[in-house]
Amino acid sequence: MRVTALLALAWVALLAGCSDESRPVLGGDAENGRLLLRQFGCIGCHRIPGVAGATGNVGPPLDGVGRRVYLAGVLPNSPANMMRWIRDPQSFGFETAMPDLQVTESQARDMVAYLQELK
């Protein structure tokens, strides 16, 4: 009986992992995030819908980034991973042209709130 209950619990946890609802919402102010993307110069490398002057072609365009499966081609796309990527892209152990811009946790949370809306 105990094994059956454990298997059932594992199955429910597995199924929950397949849902978009499994992505924890980190909060954040999306409007401030949109402004911060411009302030930190993200517009120089990325095209970002809704952000004035965001016509860069060095990095990938960020339209639809909220529905992508991976960030940087290898990192599972979740708000927490996107925050980590924005704050310290060099820490993931592979070469990237994205610089560490010294974004605070609060600023990254706001940026992610905006970027996750781009679906």
Second form
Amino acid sequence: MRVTALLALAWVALLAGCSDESRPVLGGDAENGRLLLRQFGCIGCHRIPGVAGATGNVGPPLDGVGRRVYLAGVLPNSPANMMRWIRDPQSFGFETAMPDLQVTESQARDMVAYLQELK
Amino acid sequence: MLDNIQSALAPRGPEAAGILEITWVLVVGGALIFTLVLALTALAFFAPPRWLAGKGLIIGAGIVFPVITLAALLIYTLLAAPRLSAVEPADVTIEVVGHQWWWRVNYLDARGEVDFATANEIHLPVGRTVELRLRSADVLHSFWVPSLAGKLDLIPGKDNRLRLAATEAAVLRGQCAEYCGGPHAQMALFVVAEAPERFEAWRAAQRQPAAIAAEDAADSEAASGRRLFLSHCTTCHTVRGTRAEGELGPDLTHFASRLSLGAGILPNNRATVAGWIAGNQHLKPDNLMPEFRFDSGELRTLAHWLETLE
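May I ask for the structure of the form predicted in complex with its partner chain now, the form predicted on its own having been displayed?
Following is the full complex, with the preceding chain placed first.
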């Protein structure tokens, strides 16, 4: 019994330690985002854990992108910046091979919800 | 739209429906006989009646029953077989040539000449008989669209003919069903079955060369994308209406009208086509297209032009 209680306590402590208060989240449906990442063909260029067929190596792999500090090496990684990047990567004024795919705001929000979970 | 797009259990034509019917007769019939044998075995173990040891059962269940059942099944399958491939003359004739690892699709005219070429996508009019002439350019492949018909091999040096019809409008998926080396698993295709008038509109549009002239004035990005294409891609690809007349890879005249890229493996949009040009060996290892190292602006420009080829 005592061991079980200790384990439970340790688990609660672990969960508390995981909470990441520093990143504001924008909501969004992560599961739908995962499907959209496939449908829009993000998989052609990026390796994305949990997305079928995502073997591309044209752009950076997205494993751990939720913890990455800069997006595209320049933008501070926040859900808002990630959404803007997905919707219009050309709008930041520097050269990138990533095209604008006419992703809607709510689609981008769902994609970000999934990507920000990749720690 | 994408439910059951590649399932022999969801037939969209009489040929596939016939195969499914035979499958059910065999599976259900086999299960019934198996259950009966198990019941007799249990009876023999736990409460053997006298008749179970007699000659009657051996003659009846061992000889008469199999002879009658197998003869009936033989007659049934012989009668069912003609339904597995349509016999009516075809309204549309399409030559499908298997390549490592994609499908060349040539629509033929009344004289059997190539009317126009496309790739990795077949459009059919619903309710009409379609004849597919299956050929191979290199090794064995097998054409299999489970919702429409059974498999038929593409054999080097031989023309195989498959007649089929679609009974409802649907987007279906098929794939190569005979191991053909390397990325065989990534050799897929889409079949778009559509109402006859929509099919005719599609066919009329596919016959046209690519619309080039109008775009130069309106869209300078497209024009520079086209210049890049013409200086790098013409050895292997054709775009009718330009001087690109390569035959090694798929005809790209109406590339943007297709659902997929890389023989059914990626959705077709300007991001995936850019990813394909720059990194196709990661997406489909050993395919015959080289990777190109354009700078990022050029890559976007080229992808943009390809996506104007409606």
